[in-house]
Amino acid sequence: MPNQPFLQLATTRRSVRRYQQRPVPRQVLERCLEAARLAPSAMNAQPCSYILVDDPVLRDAVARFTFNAIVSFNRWTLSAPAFLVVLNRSSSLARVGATLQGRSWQQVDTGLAAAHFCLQAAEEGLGTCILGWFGEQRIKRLLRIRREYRVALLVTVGYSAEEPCVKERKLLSAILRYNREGE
């Protein structure tokens, strides 16, 4: 559905966990990481970077970092016909700053550029994941990632062979306030 309002793609925007066979053509993931590199950062530190793995036996072997015999709820991303692997590494700046403020603006960075990715996606007609669970160094010996980087994030991407469903989100009466917390 390109060209829907933001709020329209918002509502239908969620978490895809099962993929038609089809590869997604490299020209439109190349538009969803354009969104992604556009992304707001703290001091324009920009700090991620990414790698898209499209190769089937590259992103079979990513697929299976994602679980093991203990942890299987991620065996669905076998299904998965690609994936970006977003990046980071910290300046010295961010590291001071997090330090000097409690809280990693380098994540929220980080956060902020896969949330433009999706929804790029979702305008594009595609479905997303974004991963946490991952076994980070065998992704990063795989893909022979430098050891200055941190795979911070995993997102699946791809067209979904699922069916639409409705989001159940909390009522913005339930989760907003005026002013303060308490009232």
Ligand SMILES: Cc1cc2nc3c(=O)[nH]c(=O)nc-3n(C[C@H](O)[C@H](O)[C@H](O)COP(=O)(O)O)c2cc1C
Second form
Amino acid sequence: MPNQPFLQLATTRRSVRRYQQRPVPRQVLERCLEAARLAPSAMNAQPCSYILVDDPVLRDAVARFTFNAIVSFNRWTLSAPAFLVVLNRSSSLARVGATLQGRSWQQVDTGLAAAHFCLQAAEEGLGTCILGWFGEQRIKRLLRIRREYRVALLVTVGYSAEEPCVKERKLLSAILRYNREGE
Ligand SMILES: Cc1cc2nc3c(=O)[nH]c(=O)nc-3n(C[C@H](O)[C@H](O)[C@H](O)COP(=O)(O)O)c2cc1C
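What about the form predicted together with the named molecule, after the form predicted on its own?
First the chain shown before, then all remaining chains and molecules of the complex.
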């Protein structure tokens, strides 16, 4: 993909579930957060804030709150050298969106910020994986997160110990229509 650096980046970014134990410099993580900070949001509400968890004891505890004996598919998080905890807070704007439009702008905004973070991480040579499955209340207690905040997402981040693989995606022809959806 010559001269298409963004498309190249979007192609190489993938979820990484096995990490080297090498720590990630905070300076590098802060550049990824700068990309998240610059993400768009509905009416520029900027509902997200972040906690970077790189302390080994806390990081291990966060990892243990992403799986249990029955739902074990996130056990791999124990190898992650750092977690980004993405918080958001309900605003009157978000409530307007939910009431009048029947959709959560806050969730959209959070997804965009997480995507910016992951893409900048890929640019920095880091692997990430967004996690939607975790014990929110336990993480809130552990990290002393105030009641009014939700833990929207976790993102693991570190240097990958995996081989690159091919992405499985629907073909563009299956998901794109011009002008009208139906006949
Ligand atoms: C909102 C969201 C929640 C996710 N939750 C998890 C999760 O709990 N555990 C996990 O291993 N992957 C999780 N993923 C990663 C997806 O499985 C992954 O993005 C998808 O399979 C596409 O693969 P790729 O990211 O390598 O392109 C999540 C992704 C998103 C966007």
